[in-house]
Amino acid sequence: MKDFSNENIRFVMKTEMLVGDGITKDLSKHLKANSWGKVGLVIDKGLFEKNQYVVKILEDLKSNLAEVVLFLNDMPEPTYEYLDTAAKTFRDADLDCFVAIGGGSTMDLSKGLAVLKTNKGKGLEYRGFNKVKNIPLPVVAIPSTAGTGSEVTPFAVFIDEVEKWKFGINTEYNYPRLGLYDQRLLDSCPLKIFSSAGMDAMTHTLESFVARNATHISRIFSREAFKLLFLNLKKVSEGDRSKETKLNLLIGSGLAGIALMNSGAGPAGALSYPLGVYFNVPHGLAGSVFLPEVIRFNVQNGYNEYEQLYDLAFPDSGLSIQEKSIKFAEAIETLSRELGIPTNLKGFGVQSEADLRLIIDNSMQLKAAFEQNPIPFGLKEIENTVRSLHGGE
């Protein structure tokens, strides 16, 4: 078991979280009491079109503040090219701030347009770490999906077309300095989405879980995340929608967000981006298909921390500490199931040895995730994991 008593520790949370039902009415008042009163709002046009709920946030904004410059983002997964096309409706206005109430591309592209507001040139001239030089405008964040934690992160992930690389625009300048968490923007939320968007938070919060950059507090951020994740979409596998279901989803995506950017990301995650990069799956889906896999290469390789995990939905199993483990990526993988993920790549669209080339060949853009994982995973494991998953059913 990983000693954390020798290590110092940074931990950091820069968001004001507001959680309740039906908060979101206020978001005017939250606004002018940061003396926002002209604002860039971008709202996911599906949500738009389908929650009658956020049409009246609008209608509130729009009585209550001096100016709302509004743009519906229709991109599941932005691209750079996007972003610099949604920033030319900004580009006149004069701005306090920017809101988001969408996704998690919803929010990484509000992100990206704070950004470019306060700096000149295109969005790709910061991809990577620490480029930007000129503090972007405020962002507040209001999640309608329960999964990417984007709202309490800095990172704004954007795909560059030409490259074919999946990979952020991320500073710390980039915040957001609100986050409200309102159960009622996941009132139109289908289980597709439900399912990708929870998906996503389960694999932020296991890999920020056993990640060798994982300290004690981020874990107790991890460890309640999962318990809050894997119990409540078990209830909405089963048709659950409830108030108290949704809120804690949202929850429990956020902690799981604050654990990861504490932590580090793991292979899951990282083979995730050509996945959707080369063959269109959601984030959230894309990642969840490799989690089961890389849990258990780390317990047949001696890593059984993960019976902390399988504690916490099963107390009182009886099990040894190794039974726990194995019957861990077990219990993910029915949930996946239990939630209408495919279990494996074919599922996805991956069906030739070129499609498989693509992804193990395109895996280690992001090296630095795969060196989190508490046992060595390279090339090798990417090509083993990568040619389970399509040989399984």
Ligand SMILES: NC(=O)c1ccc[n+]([C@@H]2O[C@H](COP(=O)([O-])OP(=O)(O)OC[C@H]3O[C@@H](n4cnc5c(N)ncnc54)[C@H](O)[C@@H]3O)[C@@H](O)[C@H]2O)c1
The other form holds:
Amino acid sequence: MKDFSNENIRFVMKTEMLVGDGITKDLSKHLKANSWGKVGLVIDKGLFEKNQYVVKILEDLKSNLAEVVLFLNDMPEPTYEYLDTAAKTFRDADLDCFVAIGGGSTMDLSKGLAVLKTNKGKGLEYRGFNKVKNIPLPVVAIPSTAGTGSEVTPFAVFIDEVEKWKFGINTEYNYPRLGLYDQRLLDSCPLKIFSSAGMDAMTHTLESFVARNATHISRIFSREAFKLLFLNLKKVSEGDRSKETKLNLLIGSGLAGIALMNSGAGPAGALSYPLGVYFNVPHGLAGSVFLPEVIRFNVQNGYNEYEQLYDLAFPDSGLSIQEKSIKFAEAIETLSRELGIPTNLKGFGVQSEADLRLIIDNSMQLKAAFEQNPIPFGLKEIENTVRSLHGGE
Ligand SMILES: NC(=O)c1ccc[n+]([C@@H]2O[C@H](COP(=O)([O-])OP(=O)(O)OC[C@H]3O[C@@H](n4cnc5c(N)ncnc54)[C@H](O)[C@@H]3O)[C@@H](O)[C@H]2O)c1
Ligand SMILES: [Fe+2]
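Based on the form predicted alone presented above, generate the structure block for the form predicted together with the named molecule.
Everything in the complex follows now, all chains and molecules, and the chain you saw is the first one.
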């Protein structure tokens, strides 16, 4: 078992987080407090059309700021090509910051736009780790899904359509300066967005908890995120859409993002990438289908620390450590089912042997994520996991 001593810990948290019912209503006040009067505003198009509250936010900004240049993002999971096209809207504008209102796609797009505003050329030139030279414009991120955690992370994920891969612009400069959590933005979320975004956050928190690079500080965030996400996603599956439940999910997703960026991802997160790129499966659903299988594999090979998380969800169960760990995989699978998520790859259109090979052969591009798993997880384990999720049902 990993030694969780206090040696050699680096823990980063750079975003000022503001939380509360209606806190974005007077967003202009928060921007002015930072002397940001000229903003590039990126709003998710679907959200803009479905959520009247966003229109109120826009009115506040237009009435109280010197300049608002608006772009409506209509691309879930943006490509580099889309980033370059969106950048043209802001090319000649004199801006102080970018504001993103939307899900992970919109927040990531805004981070990319902030990079391109101060760095010449195309987005692809900055793909990878720490390729960005000039400090980007500040980003204010306001999630409308709960969620990717992009409002606190330094990652901006884009699809490279030429290489058929998802690989972002990742730089220490990308941390949003402000993140606002206002559950009113979630009022228009259908169950499938709660499910997808919520299980993305669940994947982040579970894989960060067991990651080899986890520290006892990152685990504080993983644990708390897990508790908030598990209990409140259950409530959502039962029809609860209360203010508290939505705010808890937003906070849980943010804490999961903080845990992830301070420890590491894992096999389920990595396997979600080929499923997303080749089969258009929304990112969160793509991760959650692998999660129970990866947990089972770890438990079968002697890893039992999931029992700590089981206790948070089901206190006083009276079960042994081993029993709790085994039951933990079942609990995650049941939650997925209750949220209406397929638990078999066939449910996502993965049919033929060639389909399976696409996932298996492409997943190793994220070798670093597999190396974070507490039990060695190589090509053989990837193949077994993918194939076992293709049988039955
Ligand atoms: N940067 C990071 O740290 C990070 C972490 C995880 C995932 N991601 C990326 O985030 C993306 C996924 O983001 P997401 O899951 O938040 O979804 P999304 O931003 O792709 O949005 C999905 C759909 O939900 C709709 N939508 C969003 N908010 C809504 C609301 N409140 N009401 C009604 N409809 C709404 C959108 O219109 C869109 O059709 C992926 O590209 C993934 O790779 C980034
Ligand atoms: Fe994710």
